Structure formats: structure tokens, C-alpha cells
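Just the one chain here, the form predicted on its own, laid out as C-alpha cells.
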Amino acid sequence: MIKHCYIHIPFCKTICSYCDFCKQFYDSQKVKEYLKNLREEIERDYQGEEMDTIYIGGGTPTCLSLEELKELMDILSLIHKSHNTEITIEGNVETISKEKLVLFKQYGINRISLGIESINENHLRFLERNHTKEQIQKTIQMIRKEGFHNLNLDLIYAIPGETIEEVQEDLDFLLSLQPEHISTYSLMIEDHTKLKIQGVKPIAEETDEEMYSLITSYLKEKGYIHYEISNFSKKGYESKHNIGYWKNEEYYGFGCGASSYKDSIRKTNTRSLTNYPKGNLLEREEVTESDKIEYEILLNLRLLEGISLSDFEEKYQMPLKDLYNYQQLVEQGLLIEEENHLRVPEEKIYVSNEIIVKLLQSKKEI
């Protein structure tokens, strides 16, 4: 039974020079054209499970305005949630208000997610984000003041020019701000965006391996768990939904450019606004028994815990031994077999594709 949801807005008052997701500026029109959309989407596709955990992302959800911030909420109101449901919405800074935070409290969001990237100046104006170290201070305040306790900020490191001296001043800012969660991402240099229009290079690998080092040692130094390889939190606060998608489980996907896998088929929405309210699809895949068992492999091994492998026999009525020939990589410390989980070491967390690889091709003939 699917126990996720996510709902993509698209919307943006700016759009961010690193940023390769479906998005778009804001236009109240086609804003309005859009819940309208996404509205008819739900009703018609969702099934009426119990949700476990909902994600509203972007885009920037919070760009839109307090109206139709209601509209979207009552369209929320559409799927069923418990009493404990874990429902996130993303937000930049600039972009949330007291009236806001008051109507996500009244609808049952509970988890806010923000942007920060980087409290540098020159960074900030490179990743082309439009907040000051100062109104991040305020915004928290301001969220904390109306109850929520469960926040995440993210970070963005190995930015061209960043040193590690900066990466560090970062870190202690976030720290500052005592978030429940601290999601990191190093800069990818994605197609179709400004940066990789322009020309922008990716820093050296072992600048960005050092960065990673220096991010995972001193968040653990400071009381976070590091419980998959770029999120980090304090005990009790790792995101349900997140590790929904790490643990291969079902998901819904409404909006545009989203993605859900149900009913064994990965399907991923149109990017196209014009084009959404037709239904049409971007991708659709039927997976296949042994697909499920390699994204099962390529997601858990994300999380530092690993492969549950009594999970794993009782949902594909096999060891995973008899399918993979783990025990050479397990020999030469690229893998670790203990409490019943096989895992990637901490330390080699940073190549852990190059070990799943190496996992995938060590497939057994049956």
C-alpha cells in the first residue's frame, strides 16, 4: 500500500543558476490554471490510502500568495493523513510570512524545509539567491515562534572558488540556528541551466572530497547522525519521506515533472504546464522483478545503515547472497556484513557508486 505523496509547484519568483528542476516563473494566472490542474490530478489518481508522509516541493511552494496558498491547502485536504503524518513543505527565505506559517499550521504541515545554501555573499550572488544572512535569522525566529520544530536547511558546498575555511563559516551559521535536520549538497553542474550555459566548471574532485570530510566529521562532532549520504539529524528527526524513497517503497507523484512509482511502473509527469493538464507522461516504466531488486540495492545502500537483508528475503523470498556475490567485496572492506545489514563503511561513503557498481556486477547466473 503507498504510504508517500509528493506534490511538485513549479512556480519561482527568481530561478536559481544551479537549479535543473521543473520550474518556472511566477504568474498568478497560470498559477491559478495550474491548482486547478493538479486539483482534478488528485481526485482523479489517488486512491485514498492513509499517507505516512507528504511532500510539497519545487519550485518554491512559498513564492505563491496567502490565497493560493489556501488553495493548495484545501487540495491538500484531499489526502488522507493520521494524526502523525509527516508533511513538508519547501520554502525560501524571502518567501515566508507570519500569515503563511499560521495557515501551514492550521492545515497539519509540520516540517519546513529551506534553502540556505550558503551565508557568503559572493556565493549567494553566484548560486543567484536572493536572501541575507540576516533575514535567515529572522525567518527562523519567526518560524520557531509559531511552533514548528522540525526544520531542515540545506546547504550547497564545492561551489567554484569556495574554500574550505568557507565551508566551515557555513557550518557554523547552520549550527547557530539549531536545525532539526541539515540536508548537503555539493554543486552539480546540471544540463540546462545558467551555469552550465555558461561554461562553469565543477572544482577539483579532491577539494569537493575534502569538503565532504569536513561536513560529515564535524556534523557528527556536533550531535547529528549521519544516516545517509548527504542528510544529517538529530536523533528522531531523519525525514520519513526521504527515506521512503531510500527504502524502494511506493510513492505517489502529483504535479508537473513528478514522479510516482506505483502498482510496479515508474512514471514521471510532463515538464510542460501547457501540456500537463493533458496528461501526459515525460517517462513511464514498467519495472520488472529484477529492476525492483536493483533499485533496492542502488537506494538503501544510500543510507549508512545499509541493506536490511531479512527485509530483503521476505520481500523477494531470496537471500541476497544467492543473487549477489557480495562476500570478495565484504573481503577487501568495500563492504560490511554485521547485525544483519550490509552496508558501505562510513568512510568510503563518498565512493559508495563506484562499490554498487562493483555490487551490481558481482550478479549471480541462475
The other form holds:
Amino acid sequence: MIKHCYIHIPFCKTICSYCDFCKQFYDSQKVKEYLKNLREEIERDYQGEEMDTIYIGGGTPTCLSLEELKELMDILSLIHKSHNTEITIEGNVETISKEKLVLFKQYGINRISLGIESINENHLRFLERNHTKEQIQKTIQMIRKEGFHNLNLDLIYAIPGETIEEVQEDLDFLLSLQPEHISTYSLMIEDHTKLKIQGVKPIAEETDEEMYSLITSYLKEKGYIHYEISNFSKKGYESKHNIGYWKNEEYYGFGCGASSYKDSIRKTNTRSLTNYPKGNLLEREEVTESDKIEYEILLNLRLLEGISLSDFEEKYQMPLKDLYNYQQLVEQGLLIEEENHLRVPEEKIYVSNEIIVKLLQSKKEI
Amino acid sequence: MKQENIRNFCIIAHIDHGKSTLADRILERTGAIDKRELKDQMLDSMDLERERGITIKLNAVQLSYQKGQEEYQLNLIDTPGHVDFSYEVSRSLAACEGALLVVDAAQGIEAQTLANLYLALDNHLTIIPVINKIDLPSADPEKVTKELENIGFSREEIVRTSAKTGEGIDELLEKIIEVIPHPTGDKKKPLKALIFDSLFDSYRGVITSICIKEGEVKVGDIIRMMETGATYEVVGLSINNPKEQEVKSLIAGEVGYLYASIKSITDVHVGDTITLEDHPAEERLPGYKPMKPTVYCGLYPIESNKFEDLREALNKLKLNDAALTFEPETSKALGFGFRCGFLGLLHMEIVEERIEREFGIDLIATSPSVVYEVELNDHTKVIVDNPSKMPKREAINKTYEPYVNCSIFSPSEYIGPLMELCQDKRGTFLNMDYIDTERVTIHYELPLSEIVYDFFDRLKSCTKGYASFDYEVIGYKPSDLVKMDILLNGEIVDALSVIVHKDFAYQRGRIVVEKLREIIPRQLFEVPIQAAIGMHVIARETVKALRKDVLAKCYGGDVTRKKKLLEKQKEGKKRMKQIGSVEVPQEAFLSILSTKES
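Having seen the form predicted on its own, the form predicted in complex with the partner chain:
Below is the whole assembly, all chains and molecules, this chain first.
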């Protein structure tokens, strides 16, 4: 049963140098048109299931005007939810206001995710982000005051020129804000981003890994659980929506550039605002049974807890060990099998691609 | 056709001097093909040949030419130009009475021009020197004429052509008829047909290229191979003009193809004489000097289940390539493969490329090795064509390696760098001839193994591509040789072992481990790379452990991309060989060839 829903708002007031998401500059006329099309898509494709999680991502959903957000909230009410559905909205410090927060609260939004990325002026300039420590502190006070108790903050590290000390400073500031959830991302220089076009090169993998080690050990020391490669939370505040992805569960994806997984089909809507109303797709993949198993493995292994062997067997009617000959990887210490789970050891999670490939390669001939 | 009107000739030239284009023009001029049909370079039928601009396999074409009232039959036998194939050149020369020696009007005489000329003279052929490409803006036919005069031709003998524009082709054809002697074999005598090439055809079996020296052969004749004694019934005879055309018989002086339901190429020995079973000739025609591979390497399939496919591929190539030798060998690192012998480096490259391209088998080639001789303390001799066969150092009394006489042709301004190169390569200077004031031939005695290791690349780079070279194996000389092993993660990788001169071992070891460090990707653990002679480590590098291989974010929209990425990574691993716990890319096995400091 499908339990998750993603809604994409592809508008921003400024464009960040590293961003490769589907986004464009805010334009009220376009937003109006877009919301109309979004409503149509949901009315057409949504089949009335009750959602455990809804995630409004972007772009910058909070950059919409109060009026536009009211329309968005109205669209949101098309989707059935229960009293404990996790509903997240993404945003940035500059565009959040008291009025908007009141609106969110009214429509049941209970989780807010803010892209802080860094507090170092040089790095913010490089990332083309535009906020100050004071602004961040003020916005978060406001969020708390309006009664939001589940807050995520994003951090970017491994920025060219960044030092370990600067990562430490960012972390200390982040911790002073006492968020329930923290996501930390090593800067990826993606195709078609400003950074790529400028020819920016990533930092040395040694430094990157050193920063990652610092982040994981420091956040754990401060009482956060490291539950996914890039995600940390206080107990009970893991992102239910994202865990849905990593458990290979189905999800709706509404909006321009949004991806969905439903009825064994993974598809992504067009990234073009003009073609979006026509229902054009960027990508469509029919997922076979063996693909499903591969997805299950590569997604589950992002979680520190790994693959639940009993869940796997129940889902695929076959124990994992009958499909993959992973014993050797366990012997080499690349995987750990205990308490009904198969997982990548935490100290090796930063090279998990290599381990997953080896696991997939160990597929038995049947 | 009466014998007086037959001319059998071939074209010999340095690579790229326009041999194939000239052949095309002759074909066109004699009406064998018209311009519309003329694919560039008709005679080079293999794709690879056309790409590399070299002729690998022989090809014989029968052309007719009208001169006055008389009709002439011209048999053009194509020859490969590269030194690796000099054996094949000599085979085709044996089927001819004359040769066109083609020299590029801009480049002048080059190393292979001379090497081929001497081969032709050894075969008592009449030579027509041809200065080709006179249409080029940089052409200097007068200068090239002087060069030809310097090596003993007279001005009157020389024909100037442009295969591109067709200029001089008529004059050349006239000259062929005028100066090249016709074949003289007696068609009444018992059959003597020289097999100068063979080709495998999946419908007709082995097709032999033959030149009838004496007698006559007809369809339906029972023939006997004089060397092997095997007998066959002639199923068909044909000529190539240049489309295949069936004929009833071939008589003394003619060149053509014969097929007789011969199932395997091993039943046909190129150089053997065909005669008639019921009316045999008394003795065979002189064969060819047996050819010996000079360069060996191991070929292994990357996917070990492709071993049988590789065997089949080698068998198929062998059908048309008598010079290729192979036998199964086992490597601890690479599993099952074949030790293959080649005429030279180019021959080796071509075979590797054909296996990968035509048979779709990904290969690992171990570093090429020459054939060494080792004299043990008990004075027995051991032949070492594979470093793994090198006896223990304590048991060795003396080691020998093959030497070549190398002639380098170059503009004289590069004498300095060339001598430095040859010195670097353990060469001994013999002498130097000036062709004219600007061009020189330098003769060096060099170990063959040094030519195998990047000699050609360095020659090209130190002379801006102007020099050419040729060599001839002259025999074995004592040399202080040692076996150098490469260890990955503490274990010897047998496929990377090489035999090197002791004085050069340290340098080679250092270069090779450095190169391997660049080539071997980071793994989940640190990989030490060592070069060692016996127990003694002479160089060491380390591939650092992989520290990061992860996607920072993977949400709803990243899932498909992440899978694709991992699939690509998985594909990449297929191209690597697992040696112990280390994944080694294909190119690592050639890194041993690298001699450049990085």
C-alpha cells in the first residue's frame, strides 16, 4: 500500500551555485499557473489512500507568497492523512514569516526543513547563499514559538577551501540551535550546476572523509543517532518520509520534476514547466522483480541498521543468502550480519558503494 | 595465355609510400574495375588493414592489358610492407619475376625501402624503381632520383607516377611488359605449384594461393602435397580480377587460387609444392626459410569462462596466419590462457586487436618477451620464452639474449638524439652511411628486447617522426640478465614478471611500480606494490585505501540514478582481473612496458 507522497515546488528567489534540482526563479504568474496544474495532476492521479508522510520540497516552497501558499495548502487538503501523518515543508531562512508559519500549522504541517548549509561568510558566498547567523537564530525562535517541534537543518561540508576547524564551527552553531534532525551533505559538483560550469574541483577524498568522521563522531557525542549515511536525529525524530525511500516503499511524486514509485513503475515528471501540464515524463522504468531486489539492497544499506533479513524474506519469498553469496564479504569485515540484519559497518559506510557493488556481484546463478 | 605474355610482379614499399593506392590505379587503368567500384585501396580487404593503412594478408589479382595486337596477363601480388611481415614478403616474392619498388617523392628512401629491395634482389627479381606521389606540393622527384642513383639504379630505369592523379601509370605498365621477364616454366613437365598463401573459407575449406612453376593443374585432378603427402581432388580453380572468376585450368606461369575440400589449414604448409598424384614431380620447389616468432606474450581472457572461445579465436586466426603460434599456459594470477608467438610487435598488436574486435573477447596481454637462452651450471641450455621459465639464479652459469642489427634512416640533424637513444637501449654503434648530405643511415647492434620496449615511440618522438627503422635478428650474445618480479599486496603476480638487464633493473623497477600505482584504482584496503629480484625488494609504492565512495544524498528522485551509477561501477569491475584480493585493470599488464619516468 502506498503511504508516502512528495510534492515539488520548483521556485526560488535566488539560485544556489551547487543546486541541480528542478527549480527556476520565482514569478507570480508562473506560480499561479503551476499550482493550477499541480492540482490537476493530483486530482487525476491520486487514488485516495491515507498517507503516512507528505513532503513538500523544492526549490524553496516557503518563497511562495502567503496567498499562493494558501492555495498550496488547499491542494494539500486533497490528500488524506491521519493525526500522526508526518508533513514536512522545506524552506529557507529568508522567506519564512510568522504568517506563513501560522498557515502551515493550521494545515497540519508538523516538520520544517531549513537549508542552513554553512555559517562561514566565504563559503556562503561560494554557495551563493545569503543569510546571517542572526537571521537564522531569529527565524528558528519564531518557528519554535509557533509550535513546531520537529526541525531539520541541512549542512554542506567539503566545500573547496574549507578546513576541519570551519566544519567544527558550523557544527557548533548548528547544535546551539538544538534541531531534532540534522542532514549533512558532502558537496557534490553536479552536471549543469554553476559550480560545474565554473570548473570547480572537489576537495581531496582524504579531507572529505576526515570531515565526515568528525561530523559523525561529534553529533553522536551530542546525542544524535546516525541512522543514515547523511542523516542524524534525536531519538524518535528520524525522517519517516525519507526512511520510506530507503526501505524501498512506494511513493507518489507530484509536481514538475517529481519522481514516483508505484505499481512497479519508477517515473520522473518532466523538468520543463511548459511540458509539465501535458503529463510528459523525463524517465520511466518498469521495475522487474530482480531490479526490486537490487533496489531493496542498495537503498536499505544506506541505513545504518541495514537490511532486515526477515522483512526481506517475507517480501521476496526467499532468504537473501539464497540469492547472494555475501558470506565472504562478512568474513572480510565489509558487512556485518547480526540480530536479523545485514549492514555495512559504520566505519565503512563512507565507501559503501564499493561494498554494495561487491554484494550485487555476488549474485548466485539460479 | 602464352607464357611470353604473362608478367608476375609485386609492389614493395615503405609503409605509407602509396603502395595500395598505386595498386588501385593499376587495377583501374587495366579496366579490372571502374572508378565507381573503386573503394579506396581495393586490395586491402580486412577492415583493420584499411584503418591502419597496411597490408597484412596477401592478395593476388589477375589483370589483362592490351598492347598493340597483343594481350598480356599481369598478375599483381600484393605484399605487406612492415618489417614484421618480411617473411610474408619473401613468400610473395617467390611467386614473382619482378617487383615495383615504390618510393614516396617527398619522403625519399626509407629503411623498409632498402630492406624490401634486398629481399627482392635475394629472390633474383627484376626491379622497377617507381617514384610515387609526384603530385604532392612537397614532392622532390629529382632528389629522390639521386637517392635511387646512389643505391645503384640508373635514371632511365626510374618511372615517375602519381597514383592519385594517374600520371605515369601508362608508362609504368609499358615498363612492366618491357623489362620484367615472363615466367619460363615448362607446362609439359609434371606439375610443380608453389603454395604462397592460404586462406580459410567456411564454405570451401582452405583456399590456397598458388603459382604454377611447371606443368598444369585442372579441375578434377588428384593432387598431392609433396611435404605432407596428403592427396586431394581439385574442386575448383579461380583467378581474381579482382572479382573471383572460376577457371578450368592453370598453367605454368599463372597465378591463381585452388581449393580441394581441405578441411584444416594445418593440412596446408605454405611453401609446400603441389604436384599430381599420378604424374608427380621428382623434387619440391625450394621452400622458405622457416620463420620463427621473435616476440612472445601471454594472452588471457578477462572472463575466465572465455578460455575456450579464445582457443577457437586463435585457431581461426591461425587459419590465415601461419606465423602465429600458441600453446596453452597457466598463470597463477590470470588463470588459463595462451603463450603466443609473433613475428614482431605490430603482428602482436594486430592479433590482439582482431581477437577483441572480431571475436568480442576482452583480453589481458602480458608484457611481450623475447626468447632468451640460459646456460646452467651443468652446461645444459634452457630456452626461456616466458619469464616464469627463468631458472633460479643459483643454477645459472650464463644468460644470453637475442641481438639485432638495426638500421635507422633519418635526417642527419637527429644523429645526436638517435645515438643517445641507442646508447640508452644498450646499443653498440656499428657505422653510419650518408645517403646524401641531409640523410643518414645509422647502424647499431641492439638487444631485441630493447626494441620491444617502446623503442619505436621514442624513435618517433626524438626525430619528430622523420626517422624510420628496420632490423634483422643476428643471433645471441651473453648478457647479465635477471628476473624481476612484481608483488601486489605481498604476493608475486607471475604475469607481471619480466627479464631485464641487471644494470637496468632498479630503474625499470621504479618506473613500473610508479606506473602501477597510477593505474591500480584505490581499493578498500591499502595495496603495497613492490618490485623485487629474488628476495630483494628494489622499489616500492603504495596505492592508498579508498576513503570515499558514496552518494551524499539519495532521495526519491535520486534512486534510479544511484542504481545506474552502481551498475556502471559493476561493469567497470568486469574489466578488471581479481588477483588475490586486489582488483587490477587490464592496462596494468602493459605498464611493465613503460619506460618513461612519470
